[in-house]
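The form predicted alone is given below as one chain in structure tokens.
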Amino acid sequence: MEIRRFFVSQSDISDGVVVLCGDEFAHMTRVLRYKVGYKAIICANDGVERLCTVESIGRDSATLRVDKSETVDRKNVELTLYAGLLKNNKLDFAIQKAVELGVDRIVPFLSANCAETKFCRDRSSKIALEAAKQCGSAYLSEVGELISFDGMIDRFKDYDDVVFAYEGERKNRISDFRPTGKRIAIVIGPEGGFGAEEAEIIKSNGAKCVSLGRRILRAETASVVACALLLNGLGELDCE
């Protein structure tokens, strides 16, 4: 049987014992039909994989014994993607691929050119969870609540660097970006991009404006390309 991956909080692990509950417990027992003695990989957002054996299954939780722990992924930076809300579930694609690349947090926002206004965080969080399991990540990326354009600007102060991928930029390439710290945010607009006034607000609040190249990319493509180029430049896509 394939050994499946499950995510818990670090508080769910103590003295070599893991308590699995909630949605992950339901998935283990009701969907995958796990039984006592089955093996599982448990991750707690710390870069460590824990090979475990199911010791008991109760009504609301399962107890697993940690047989072996191995650090498989170390992060030197923390990357947040601020993505303009997209129509026709295109944001699903951006979230899925961002998780596969190793983005820590995805936060959707509304701006003047957004064609969509509705967002379901629970649904998007499930997409992020499945993407983390599919790609074998030891980290679970967080999907934030939908925020306003002004709300996004207010959060810039929480980061060491904010990178703004803008189609109007012709000089500074994203590959030339050099971070000043470990907390980094990247901003990608919606289908219609940003208006000139919005772009000036973003830049005047300290964001570093960069280009993704000579071609105008779809918003969901831009999110993937920007995160991939940025993480690669930071060494976060290296094998070691």
Second form
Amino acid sequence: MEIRRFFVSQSDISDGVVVLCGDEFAHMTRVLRYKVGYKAIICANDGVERLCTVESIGRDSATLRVDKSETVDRKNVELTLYAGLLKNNKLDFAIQKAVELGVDRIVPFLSANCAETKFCRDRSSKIALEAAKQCGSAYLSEVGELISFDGMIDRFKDYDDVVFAYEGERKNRISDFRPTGKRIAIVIGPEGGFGAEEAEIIKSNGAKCVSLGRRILRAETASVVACALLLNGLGELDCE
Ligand code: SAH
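Could you give the coordinates for the form predicted in complex with ligand SAH, as opposed to the form predicted alone above?
First the chain shown before, then all remaining chains and molecules of the complex.
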């Protein structure tokens, strides 16, 4: 039987015992029909995999004993993807791929050319959770609340570097980007792209403008390409 992966908070683990509750408990017991004695991998967004055995199953929670812990991943950088809100399930795709690549946080934003205005954080967080399980991540990427364009600009100060993938950029290549610290943000526009005024505001607030090549990529393609190139250049796609 495949040993399934579940995500908890650090506070759910103490003295070698894990308490699983909420949606993850429901998934374990009602969907996967777990019983006492079954094995599970428990992750708490810290790069550690805990091989556990189910010791008890109650009405609302289960307790698991940690049999073996192993640090399987570590992050040298913390990458946040700021993604212009996209229509239909294109943002779902961008979130899923960002999680698979190891992006730490995905924050959707509204800008002048966004055609979509509706966003459901719970639904998108579930997509991130399923992607983390599927790819065997020991980290759980966070999906943030929908913010405004100005709200995104205000957050630039929280990062060592903000990389701005701009379809109008003709000189700087993303592969030439060199980080100055560990906290990095990457900004990708919506289907309608960025207006010249928005681009100027982003650049004048310290973002480093880069091109993803001569061709205009779809927003969801651009977010995958930009995150992959950045993470690869930062050594985050190494396999050891
Ligand atoms: N509809 C616009 C393109 C928007 S693409 C147009 O046709 O001009 C959506 C976003 O993907 C852009 O805002 C940008 O952030 C990113 N992007 C797409 N192609 C890019 C490229 N060649 N270089 C840099 N960023 C790109």
